[in-house]
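Take a look at this one chain, the form predicted on its own, written out in structure tokens.
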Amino acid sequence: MGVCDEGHLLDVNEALRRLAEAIPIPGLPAMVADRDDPAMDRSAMDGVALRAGDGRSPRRLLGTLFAGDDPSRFTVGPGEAVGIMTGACLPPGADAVVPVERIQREGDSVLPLESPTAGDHIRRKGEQARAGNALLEAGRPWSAARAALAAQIGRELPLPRRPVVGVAPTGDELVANPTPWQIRDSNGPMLEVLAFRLGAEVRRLPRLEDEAGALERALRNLEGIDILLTSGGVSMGEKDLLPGVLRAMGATLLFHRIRLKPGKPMLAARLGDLTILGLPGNPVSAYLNALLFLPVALARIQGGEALDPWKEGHLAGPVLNKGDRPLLHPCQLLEGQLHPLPSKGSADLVRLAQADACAWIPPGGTGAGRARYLLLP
């Protein structure tokens, strides 16, 4: 079992670091060249193809080059061009091109309007790489240049799968048609959505009960799933029962309370090779904990790392912060300004929904000037 910071709050980049590194990347095979790169002299421009010798004289054109094309079709003698477009093979007998805004056209000759050097606009026969040559070392991350590099090398690469994150809400207080000691669950569909946004495919599971021998049947009946979010469960009363849970079921707690308002509470934890993100229940703090660490689990999977989801802007008003924990407040983008809404904390659903962003306000507040912010999917 892992660390779990029990004594003291862990700092959101640390948080982050962590669940990034208990996520193993799928590696790509090792790469090697089947032939050289070029395989052949090839053209930069569109243009002609010419002996550079002949200087700036006159040219009888003999026909034209495309990509793909055969190049032995002209072999390019004393006086005589090929026109050539881009990514097309030098034809015999020529060694520079000379591109199609440097020539002069009269009939079926080319007059250069510069003296071409050998070597002029040519991508030579294995400058990037030669047959044999090692592109990749095995066990890099996936990426679409990658993607691209098998291809030209003739390997065929599968597209990496979308992985599989199911949503199980918990709470016993959570009904379809609630009293008003009860509630209806918000925090699933919100999940769902934002998953799925996140480009993940996306289950709904049951309920998860506030019952520890229910609980634990649950997280062990769980297969296909990569990434499990559960909203509630985590925190400090006698119902909060997810952490105790995982480990007496041998999980890796990864951390379990951050440095961060709303959001105190969350939980990330390895049990084999399900991730589980034990997000708060309070509906603001279990999105902004989603939306923080959620991609950080997708991109592992698919063989990646997540973008710097922070961005720049301006606060148009203060925000007051009179804890000791940086906070995200809820913010409309208006006019390229970030607005303030008046939240009342984690559970105020409807200022998270009037939001487009949330701005990172550290412990003390601050004035409207330059801040970080999320954008809110």
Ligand code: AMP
Given for the second form:
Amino acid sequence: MGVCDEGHLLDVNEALRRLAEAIPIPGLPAMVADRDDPAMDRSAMDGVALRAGDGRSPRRLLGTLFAGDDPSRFTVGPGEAVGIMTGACLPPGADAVVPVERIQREGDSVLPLESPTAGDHIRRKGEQARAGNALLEAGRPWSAARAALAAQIGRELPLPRRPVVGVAPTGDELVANPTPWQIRDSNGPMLEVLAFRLGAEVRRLPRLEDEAGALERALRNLEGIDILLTSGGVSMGEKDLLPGVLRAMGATLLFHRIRLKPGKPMLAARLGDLTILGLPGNPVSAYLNALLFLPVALARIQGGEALDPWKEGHLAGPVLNKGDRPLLHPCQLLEGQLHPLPSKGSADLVRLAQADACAWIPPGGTGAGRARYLLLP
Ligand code: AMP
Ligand code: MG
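Let me have the form predicted in complex with the named molecule next, following on from the form predicted on its own.
Then the entire complex follows, led off by the chain already shown.
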């Protein structure tokens, strides 16, 4: 065991759970049917509405009813029928629908190819719900289907919006034209693209200085941002100031330091309604931690839970993992198999950029065979 791989690092699943729990989901109100569903007997098919009792005898067509038409325009008597489109309501007198595929048409009359039965292809008034029925209890998370249900019962809904993610790298070493002892900011553009690909509206923020006062001022000035992604400044160095500054500001630290390689220094906090994901500075760590944690925060703000991102595949060769933390290892996906890349670790952006996926390697390493993996968007 390496000296840094202590037992007090938080398990990744526990960290994901804490993050999810800290972000309230805007729950739905209770939903009650405002009227019968359907409100009248409706056709489930394009066809003709007729009286089943007339059997297979020819019917004279009176006209056609389209979805949205008042069905009382026609009354279907013996030997009569009305053309009816899906969603149109049954005219008085009719008790069955014969689909267009099951009729023969000659001029103004139609001949059913088989004997209809009363109720055929009709969605009965109230068969889905009765006016006043409880459809959904209060507090359920949003889903597309629940939004549709709310609309169906006549509730005004706000247009869904994408959560706003601000991206702010830290590090005084980041400059546009680096000397050999400086570097360019690669995390900023990487996290902007990742947040965009994961469904966020992205804001580019100024670099955060490695100085406590400036850091605090910047953190107080994040109007309109739902999630702040920072990179760097959360590790054990003398200029890793973010955890201390957040504590001093009264933020709730959800976790700091997780049992994952790369990405041990990962931090998450809440400052009022703002969620802060303090990603490690090393590019591979920043990317993989954002990939694991950002979807959870985005989904909760949007009103639901994130989908499970893990896939199962076949690892083409062994991967060593000498530490006692699970390892996410960059792989290329070739013909459906995961081929491990010779990654040099958390700073190896080159191998990360060549990878399509990252395989989950348990402590101790693994041989070729089944493996869980994440696709890299
Ligand atoms: P830190 O956690 O701030 O000590 O950063 C860890 C490592 O990541 C250092 O080598 C940093 O120079 C590097 N790093 C930090 N931020 C970035 C960035 N935005 N782009 C590329 N590398 C970075
Ligand atoms: Mg730094």
